[in-house]
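Just the one chain here, the form predicted alone, laid out as structure tokens.
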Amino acid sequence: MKYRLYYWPEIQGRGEFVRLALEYAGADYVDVMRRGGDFSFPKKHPPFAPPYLVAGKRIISQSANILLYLGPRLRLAPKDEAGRLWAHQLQLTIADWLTEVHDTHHPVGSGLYYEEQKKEARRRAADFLATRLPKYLDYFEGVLEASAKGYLLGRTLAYPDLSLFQMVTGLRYAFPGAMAGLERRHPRVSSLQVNVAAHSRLRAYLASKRRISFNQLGIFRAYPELDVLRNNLKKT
């Protein structure tokens, strides 16, 4: 089958973890805003937001609900429900993590710019460090260390694998500093970021024009101001 994803063409965003399962994949799909398409909404279960994916007469929306559906089409799933289920609880879990981190930069509202809530955002960041962070990398160091396994869901490569890989690379991006201390303390979750990162697939990939590079126009974005802990940002 030929996929057609229809996520914004400018920045990696939720599109990236539907794009990464693909490209892993080696699967036929088109990134259609990024060939000049448009967004063409259906009038019967529309979808809220992009991403959204077009798979034959289904259009599926919401990241972790596409790759619920592409996981097993992908072999990027377990054949058994139960294992299908863990995979995609552990994939909510990333997308209220993105959430977090997103309102690092945007704790007011979406639609103001950052410049406009630079107070707010430095209070949040300094939180999302100090407590919400440690928790999230806590939370998949464990999941990694009860796996014993190398990945997520055992010794074979899963979609939320590739999603946590996601998670770590655009967080050393956004919070360099910060998590140059804390990956120190989750040494799974870091050779996990390594270790997916070196599949052919995802190195070609990577190294590709296809792979948009981080902005500050996407989820994660530089700003040094809020690469801070919060005993430190006490002191400014």
Second form
Protein chains: 2
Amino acid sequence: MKYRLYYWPEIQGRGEFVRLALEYAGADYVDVMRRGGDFSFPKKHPPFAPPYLVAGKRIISQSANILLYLGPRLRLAPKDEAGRLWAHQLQLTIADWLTEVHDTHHPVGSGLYYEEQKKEARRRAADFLATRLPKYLDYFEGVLEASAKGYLLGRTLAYPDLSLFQMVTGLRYAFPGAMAGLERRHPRVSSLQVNVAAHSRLRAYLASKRRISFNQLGIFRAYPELDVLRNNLKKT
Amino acid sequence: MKYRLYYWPEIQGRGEFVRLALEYAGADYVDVMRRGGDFSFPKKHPPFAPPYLVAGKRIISQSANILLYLGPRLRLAPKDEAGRLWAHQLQLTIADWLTEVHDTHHPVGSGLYYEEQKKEARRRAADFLATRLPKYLDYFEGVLEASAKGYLLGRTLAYPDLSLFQMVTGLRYAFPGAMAGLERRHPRVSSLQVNVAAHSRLRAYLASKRRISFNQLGIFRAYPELDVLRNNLKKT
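Can I have the other form now, the form predicted together with another copy of the chain, not the form predicted alone?
Now the complete complex, all chains and molecules, led by this one.
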């Protein structure tokens, strides 16, 4: 099956969670917009927003839903229903987490510029780093501890592991100060990021031009004024 | 199968989307916390947050994931994979929408009181009502128009219809002024709410004590100062 992925060509964004699965699995796919293609929203099963995946006659959107579909096909999810629901549950929690990361720099409105909501962003980011980020990291550290086999679902890498890799990588870019301290208290999450990055196909992807760099249009953005824990550390 | 639902007993919240499916289908279930029970977070497949559903040995969390599981079992989703993914895609879009509703009164942090973020809430709610709410309503109006058979997926009610009913009902409570104007431009969405409410089992549920009232602890809250379109209308 040849897959066609439609997503904004200049950012990692939500599409990156799908790209990572396709790349890790060595799937046959085209990143349509990066090849100069355009969105063509179908009348049947229209997406609310990108990303969406075209697979034969199917069109599927919502990144977690795309991964639900791709998981078993790319051997990145268990085959039994209980395992697939558990993988999906983890993915949906990551999706919630990602929205909260986005809202650190866009707490008022996604259609406004960051500069129009800097004041609100400082408060939201401070709350995120103090209360929400530790809660998410604690949760995934606990899941890895319970699995005790290196990956979230056990001995075998599944698509939520790739997504957790992406979260940690992005958070290091956006909040280097806060993450330096937090990762010490979440060694399993930290190790997972390193282990996933070392897989040969993923390493090749990350070093290629297909991997878009983090930038200030994406979800993970490096605004030092929002990395409040680091600012606090500097003062002492 | 007897289901056990675990969710906060004093609010509709995210649990209500599951309750509506169970009630509409006439399923055998216990709303555990409302019967005085307590959360018991399992070590295997732990939820990040309520709601979660216990079904035999299974435990499933994330409201959209619970509905993904329940859908075919309660005859509230198609049986084929394409239909199930489409229903789930709609549900995930509703979940995103719901988060945006929540953030109108909690744009800075979910752990803070509304009173600590009233100023930010005014800006976020104004943006939500002006740009995001119309976008979501346009989308679902378009899906209903394309289906042309009264329900989102066609002739038969599916669980996303119950969730869309809940969104419209909640939005009318939270933003009566804004919704009065918007519903006129989204007649299919507006009718769907009325039609779903008229189903006999749902009508019985809504009139019962099992249906928790909207209140100022939930996701949909009636803060007149945030219903900005109404305020604007009053001035003219």
